[in-house]
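Only one chain is shown below, in structure tokens, and it's the form predicted on its own.
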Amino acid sequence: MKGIVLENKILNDKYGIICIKSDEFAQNAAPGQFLMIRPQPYDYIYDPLLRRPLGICDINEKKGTFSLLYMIVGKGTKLLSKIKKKTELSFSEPLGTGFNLTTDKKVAIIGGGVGIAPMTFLSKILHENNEVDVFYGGAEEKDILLTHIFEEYSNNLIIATEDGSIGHKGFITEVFENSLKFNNYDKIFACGPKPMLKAVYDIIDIEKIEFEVSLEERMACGIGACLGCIISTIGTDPNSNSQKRCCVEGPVFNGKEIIWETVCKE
């Protein structure tokens, strides 16, 4: 697919986000999905030679528009900021399998630094027929972004930065924990820093409340083909782990089926 890049904004030193024009993406995508994109319009230089990761931030099909957030942290995500406006670029169609949205229940999502991404799309979507609790963690200011989406589509929007300039200082989910004192959820939505969402696994009643997560893995292909994504997950024999690729069967996977212990060493 192409599409034409309406504006590339840099939010700060570490993040930017860029909105592009295609209708058949934007009719076609899904919360929690992701693409492959080349960071550059140039056909014939392959430096770099993979394309991108990036989670879907935000759709508008009336306009045929999409977003993506991006982290400045790599040559792909450096040139990827320098994209001026008016520019095509070439990217994959919607890949991998996003949430299982809910209606009417009470619902959390947790995100932290630039895994919150999929989870604006996420919240857009799930506040039309239910109750969402947004929790944003980040290390410090400049890592909280986009709270204008959250704060039109959700209940409640509670902010924590491990150096307390803005919102409650520590992690996330601490204020998290201190939440589920007060209020029943029928489901969680993560996507972050992977202790982190093994942190959110440790704090709830796995068998009483539903848990999904969107796992951020180091992708090649966005297809299956490279197995460079697997993470281990339970497997139907009890006793034995199952290989999954990130980007086909995920990057959202039922929270309880994963092997955390796995997963944060790798």
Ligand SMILES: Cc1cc2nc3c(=O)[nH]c(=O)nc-3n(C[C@H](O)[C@H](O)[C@H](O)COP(=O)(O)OP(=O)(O)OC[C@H]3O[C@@H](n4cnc5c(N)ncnc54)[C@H](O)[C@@H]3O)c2cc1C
Given for the second form:
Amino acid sequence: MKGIVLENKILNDKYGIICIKSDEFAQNAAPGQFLMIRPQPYDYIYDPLLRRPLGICDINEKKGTFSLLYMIVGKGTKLLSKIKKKTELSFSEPLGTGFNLTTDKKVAIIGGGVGIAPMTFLSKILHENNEVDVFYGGAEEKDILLTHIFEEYSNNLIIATEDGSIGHKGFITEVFENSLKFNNYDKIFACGPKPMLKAVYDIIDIEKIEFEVSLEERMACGIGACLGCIISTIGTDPNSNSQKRCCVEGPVFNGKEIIWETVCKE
Amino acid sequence: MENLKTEICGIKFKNPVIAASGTFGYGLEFTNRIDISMLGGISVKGISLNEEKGNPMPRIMETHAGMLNAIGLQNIGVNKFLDEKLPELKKYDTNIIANFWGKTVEEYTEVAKILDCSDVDMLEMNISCPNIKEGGIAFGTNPEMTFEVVNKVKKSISNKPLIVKLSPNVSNIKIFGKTAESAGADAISAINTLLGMSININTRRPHLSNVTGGLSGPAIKPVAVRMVYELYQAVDIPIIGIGGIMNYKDVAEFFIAGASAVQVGTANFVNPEIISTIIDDLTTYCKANEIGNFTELKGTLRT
Ligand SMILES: Cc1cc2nc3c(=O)[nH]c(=O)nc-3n(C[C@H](O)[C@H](O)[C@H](O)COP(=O)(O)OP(=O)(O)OC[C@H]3O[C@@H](n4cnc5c(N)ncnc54)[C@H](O)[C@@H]3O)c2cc1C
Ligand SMILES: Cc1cc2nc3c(=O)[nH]c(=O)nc-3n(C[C@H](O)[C@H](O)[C@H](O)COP(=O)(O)O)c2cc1C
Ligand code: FES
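Can you return the structure of this protein in the form predicted in complex with the named molecule rather than the form predicted on its own?
To see the whole picture, the full complex is given below, headed by that same chain.
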């Protein structure tokens, strides 16, 4: 697919958000899905070579647009941050298996750092017919973005930063653990660094609360062909793990099924 | 499309562009993106006797104009392939090349025998995977072992043409081409990935769990073209050129160096529709240059 960049806003020295026009993409995207995008417009340039996986941060079906929130970490995202308005970029259709949505439930959304990206789209949809609390953590104030969206599309927005520059001081998982004393959540949705996801898994009573996580692995193809993005899950055979492709069967997984020791390395 | 038709080892190809093993899954991953019936052929992910789990993560890392992989030949095993994937694949009008490997000579011959009696069109034996501890590259980097494994596989089959896929991780690829030919190979494909490595300087750990991995993509194309050129001088059997092909010009380069067909690998990750673009562009190129058949380019290097 191809689309024209309507806006590419640098939020601070770590993050940017890019808005792209594509009716077809906007109509077909579901919360938790991602895309593979070429971070520069020329198809004869082979470095960077692979497309970059980014979560779908927001959709405007009426306008036929979508947004991607990106953290500038390497050459691909650096190039993306330099893309000018009106540039045509090429990207995949919405990929992967997204979140299983709920209705009439009390849910918590937990996002850490740039893991907040797909949670924007998710909270907008969930807020239509659920009670939604958003727990948003980062290292510092710069990591806390798009709060106006969460203020509008959640019942409670709780923020924590490791340096205490905004919100509670400490890890968001600590704040979340505390809140469990007063709140009974039916379902938790989480996306962020793997240690954060593992911490949530350890905190909650996994037999009682539904838990869905969105995971990241390096991806070459994004469509299930290279087997570069394997996540080990508990299989039907107790003696052997099941191997799921993060790009097809994921990126959203049932947190109960993940073999955390195998994914928690990076 | 007449300008692209060709024949390799008695098998008719509508065009000489084949999807490379390990980069096109079992083919079915692409059916909702391109019409896979327009491809000359598909070499499926390397098949072994039993299901294989592959290496721990991380398995891939991008490098300048290329990528390293150490997938470790994860696959569903020959029986599942024949039961679940092949019947689906046969619904499409393209040649199916069964890429296979083993940990021992016996495993190679076992898988070959099973595939030889199946519905696939050709066999491609991988003696060049750099990412597994047993088998693979060990067979492809020692001429005596290359001869033994190719010869035993050839003797155990009687129906399908046998392609031997060579490793570039040798000092003289001509020796391996000649060895495979004398052991009974019907064709050669080259190259598999180049052994490489990349390090995270902050953690001082390798980027891949396997420490080393196979380099593929446009970065390796000049090495691949050189090796096809050398092989063309050394053997009489057809050569299938592989390595870093991104567009129709790259295909032409391989043909001029001596290839009879090509395989496109990593490019499928960059753009899953790329093979269909390459085939269309080749047709246009033939028409624009009044080339009756693209194979006319084969081995036409002027030196
Ligand atoms: C399903 C999924 C969704 C994602 N969603 C977002 C998002 O919404 N916003 C965002 O900022 N980032 C997201 N990421 C991470 C993002 O893909 C990487 O940060 C990005 O690819 C880095 O590219 P680079 O060229 O800047 O970095 P480099 O380090 O130069 O990249 C080198 C290679 O490593 C890969 N890579 C590096 N870091 C990661 C990583 N963390 N995950 C996967 N591959 C990586 C790159 O794709 C590239 O192939 C997501 C990753 C996945 C798998
Ligand atoms: C992720 C990945 C998996 C691969 N798996 C196989 C395999 O199973 N069997 C095989 O013979 N070659 C395998 N290869 C090698 C390719 O078929 C091809 O020879 C190589 O990548 C060079 O071509 P390219 O530069 O066009 O990718 C693999 C390559 C990649 C990148
Ligand atoms: S990224 Fe290739 S299989 Fe998932």
